[in-house]
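Just one chain follows, in the form predicted alone, and it is written as structure tokens.
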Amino acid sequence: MSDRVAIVGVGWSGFRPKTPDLSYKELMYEAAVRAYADAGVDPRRDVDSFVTVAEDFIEGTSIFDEYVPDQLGAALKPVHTITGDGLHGLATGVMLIRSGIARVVVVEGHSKASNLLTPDTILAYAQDPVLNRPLRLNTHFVAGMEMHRYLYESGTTREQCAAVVVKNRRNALRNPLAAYGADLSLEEVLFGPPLAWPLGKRETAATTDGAIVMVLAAEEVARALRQDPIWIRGIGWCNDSPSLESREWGNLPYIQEAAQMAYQQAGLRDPWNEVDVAEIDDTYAYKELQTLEALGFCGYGEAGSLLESGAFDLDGELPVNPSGGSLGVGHMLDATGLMRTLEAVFQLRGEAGAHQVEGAEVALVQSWRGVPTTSGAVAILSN
């Protein structure tokens, strides 16, 4: 068994709003080829197990792991599906290695969101079938209710939520992988098209197509493969109430629990002073502020003021979503957690280019499964 697990190879493809020229299999193949070249491994010889992150309702097929071996080079190898976010897949790979079952694991996540003609109808199946689904609640409406409660309880303002959009989409202008970079003003966000009051359309991440593949390895293998492995120091996850009637609306206890699990593994006591860069959930702009507070970077209701002071800017005390986040890069469905992990790897390797955080040594990555779930995960990475 190996107590230390590292990311030794990363690959990606797509990162565009629409990819009519490529199937999900072609996106996945391109990302896999890059990841194996980056890690210096042959999947047919060196990889012990494969994990794919997918949801059957979105894919349109059942038992999705039967559809990935060819393009991952996983024929006749163990492959299984995690119906969760990309960080849940990453956690599964860590557990396979730490338990001694495998020494090298490949984790894959992808998005072909442009193929979905009725995404809201599909997402409605995640709601409670007895109490909530008959009400025909749109997913954005549920997010609007949560945002309203958060603003009411915390004292956070709509202007502070809009400032998240301005920051992240401006950061995205520096990121060649980001599909939605823009130089917006607060007024353009606040008075943009409405979606579900108080939530506006510009405060909501648009989807993008793409694939990410990561190669994980036990310590002795990682050190043999490369001089700069990125260590997964801690990873935690938590699922709270699935129903709308029995959950917290103003804060995120499931993110608090997931963070504490990751912090304990990583030996992290003071995230504000020990984390150099954070890639966290901004599916909706208010979620970034709500999440920062749940992660313990500041007190409840304090994230908005810190944002306005510049603390979370690219050159601030704690750069948050320097990639542009989901608002700037695009939301990649269940691959979103891996998209954020990819950015963290770039930052810790010093390969982030124009949006590089100088001296980044420790990164925090966090994800949320999306409306209507209370399911999230947190990972601590270091170089």
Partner chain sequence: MRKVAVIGAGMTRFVRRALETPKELSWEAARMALESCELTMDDIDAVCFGTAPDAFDGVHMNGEYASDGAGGWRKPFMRSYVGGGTGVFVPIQGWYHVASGMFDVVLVVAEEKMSSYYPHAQAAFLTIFDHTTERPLGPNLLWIFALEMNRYMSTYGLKKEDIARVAVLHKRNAAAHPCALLGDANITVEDVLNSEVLAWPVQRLDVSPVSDGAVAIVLAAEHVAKRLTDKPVWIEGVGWHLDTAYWTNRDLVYPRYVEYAARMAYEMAGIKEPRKEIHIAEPYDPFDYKALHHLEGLQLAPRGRAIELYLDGTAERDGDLPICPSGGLLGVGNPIAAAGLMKIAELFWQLRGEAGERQVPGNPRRGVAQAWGDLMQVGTVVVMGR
Second form
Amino acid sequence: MSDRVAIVGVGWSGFRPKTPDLSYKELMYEAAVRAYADAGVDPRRDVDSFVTVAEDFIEGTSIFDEYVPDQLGAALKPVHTITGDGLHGLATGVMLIRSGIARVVVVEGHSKASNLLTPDTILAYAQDPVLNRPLRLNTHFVAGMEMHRYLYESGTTREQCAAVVVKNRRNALRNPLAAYGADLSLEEVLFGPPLAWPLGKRETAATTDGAIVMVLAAEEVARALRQDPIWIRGIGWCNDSPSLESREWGNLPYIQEAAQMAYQQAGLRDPWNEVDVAEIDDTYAYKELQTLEALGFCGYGEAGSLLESGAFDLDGELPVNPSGGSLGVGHMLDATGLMRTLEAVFQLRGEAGAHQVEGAEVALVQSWRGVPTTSGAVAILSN
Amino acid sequence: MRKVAVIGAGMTRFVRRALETPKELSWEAARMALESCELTMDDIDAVCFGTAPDAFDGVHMNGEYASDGAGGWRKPFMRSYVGGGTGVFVPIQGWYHVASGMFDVVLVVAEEKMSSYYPHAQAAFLTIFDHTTERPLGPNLLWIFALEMNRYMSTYGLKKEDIARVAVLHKRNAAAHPCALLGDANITVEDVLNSEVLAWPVQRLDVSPVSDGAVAIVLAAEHVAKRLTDKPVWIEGVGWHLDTAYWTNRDLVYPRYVEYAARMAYEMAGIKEPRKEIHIAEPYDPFDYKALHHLEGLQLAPRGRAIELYLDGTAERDGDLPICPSGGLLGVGNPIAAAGLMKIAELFWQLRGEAGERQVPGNPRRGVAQAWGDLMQVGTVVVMGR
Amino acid sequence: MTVRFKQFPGVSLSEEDFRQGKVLYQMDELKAEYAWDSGIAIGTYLAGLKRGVILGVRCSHCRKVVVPPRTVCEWCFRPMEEYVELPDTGTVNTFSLCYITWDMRRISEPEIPAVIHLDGTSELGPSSVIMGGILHKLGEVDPKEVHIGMRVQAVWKPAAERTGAITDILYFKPIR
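Given the form predicted alone, corresponding form predicted together with its partner chain:
Entire complex below, previous chain first.
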């Protein structure tokens, strides 16, 4: 029996800053119906296990897993929730299939960010309640501090970070699913309002609502279902210290480790040459550069100038965030990893339309759970 | 399917309010579990963590916050949850980590610090109900259990004085558990019946109150387990099922979700006649009637008749099918996620003959642990064997 | 292993420890506000409640009628689009007499939560495990008289006070 797992169906809904006409259940249902149609499966009959990613405080409901089964077709079936990013959900799906207990697994994630009236207060509860929260700082300060240290240690400039915003939001103009496409100049980004200096507001992704459902299948089922399954060749994840007082600020060792795990499984030795397209973290603009280096695409401090030379543009040597990234599409909270995987699937199927990367065969998807965490995951997909 | 064994376990005492923080509780349990099989964090390939709703700790993304205490530093780390079922789900999560072939040795930690919620953790349960159709009515967790207990009792004509025997047995069993909060060697049915009515038919001693605590186990792939111990306890079957969120559209008299989870686990374990092939049962018992409810779901008793196991001595430690020899939640305490994992740890010790005063005689070789959670919704079942 | 371990970690604190200042602690209050989009199904339900009507929904495939409405039948995974106006009467499926409020205050007169199986919805039976039940409270009743199987009727807020919420129904009272 093969160990290989593929994505055989994808579905999405929303991808708008507000979705007042639909409850989260209805958003999930729409994405699920699309995914099941894409895969050609009936959830009541064909799906063995369901995995969702969610956090209680984001939903405003404790034990949120209670409310996911019905609209996914998972009532009275094996379902569980992972408090992680969509990629953690995907990794769980892979493990379930490789363990032999399931042959078809559904993974779901969503964002109803528009329903959070006090998102900054809620995010502040993720800070250490005794040591950090009493300082009453907006949690973005963690990103500001990390950006500052990263610029200091790597020599990357603020202009280079701003250039990420310009690239991604311009890419977003070609993506019908993107809410924040814009044609900005470097100055407009650099001289926007500060958020947590040196981090500016325009370098921070705004949120968007949406739901994404994916159907994973073991190899023999995948081949029976479609001609073009998208293989998950490798997937890795890692945590570093949650404590602000004992973490590295200029580097991302947990992304390095997650990447190593994924590369080893996928048999990749030379990411720069072997990966055709990458969808990676740009929750804050500097993250894209810092992450590219942690993923081993280039040396420390080199991503900024590579960006400026056009290497990461849509028509560059390694297109990064052709979807527009979180900056262009909108940040989908913990569903972000699935949003990036969705884009990778489109690219590998040749269905990315105006933002298609020609001949894409191997895609890298990476995500980070956002401040104040040090939790991230990396996946390698191929067609 | 790759074989996976439990090779070590550790736990903290279950107390009403612990001095230790969530990170410290996790660490204490994890350290004990590692010491018990002479491993260090260097030997651990991945960490699985379970803890119940963030609302109790008042920390968003609580899994990330507690991750370093649970050994998650520079490791693949994930937290799973299915409400109260988490305690028996997180070892299943550990199981699929190893069974997938991606990891050989996994640390599983379940931790709960409910005392952080002030003045009483019960109030946090308001937020588990549907925000639009239920929360405005001011429901509390007792409602849902009382509604179910009433339905169960009425349908089968069960009497409170019989159901109270469950609380009595479990709390007496717990007197022999070194970590127990509510062990009482002398408790009687009268004590239970005379306790304060909280939400009729639920009385104070029918319930296991909130507590703090943590439990950890170490899982290993077959080739590692065989190298490290001569008494691995194999995870022979796993199962979990989640019923619909529309609990008011269901008859609460029978937990179908436990039945389907149990069938999933029994099938994997090759068990055809659970009542004969299972030697020890640790069903989830946050309330006394719940143990009965779950025993029926686990196919260990016909519907409405689980009480007979308690009335005729079958459920005692030296009976034909000992139930909750640990003392269960009613006796040891109910730090939600940790409580379920405590049952797994208990089976680990029992099947190795290391349960001391609580030891079930007769060399038991197979046990089943089960947890429940959500809105009368989730069943998680693990079958362990030697 | 429990026999091999002599000491188990975990230090128990009491209220006295706090009062006497033996333990340092930090207090904080959570403030998290949400505005959940009701969506199609619940939006319709709430609009119905505002009009003084309880709406159920019917699955054209398995023909079950349930409350509260949802856009998909969780058993068939087919859309549920047929809304049904239900009578506001029903039968008590189960109930409790609760002497503790949600925030743990003792009360002398019990709150009476109940699952009420509404007339006109699916019923439990030999070939159906589904019923159209909702959670609500009972009122205008002596707690000692409440029983499973009791027939009840909704008591509504006056029309002008209804806002489109489950609390537009004040409680259910026995039909005498």
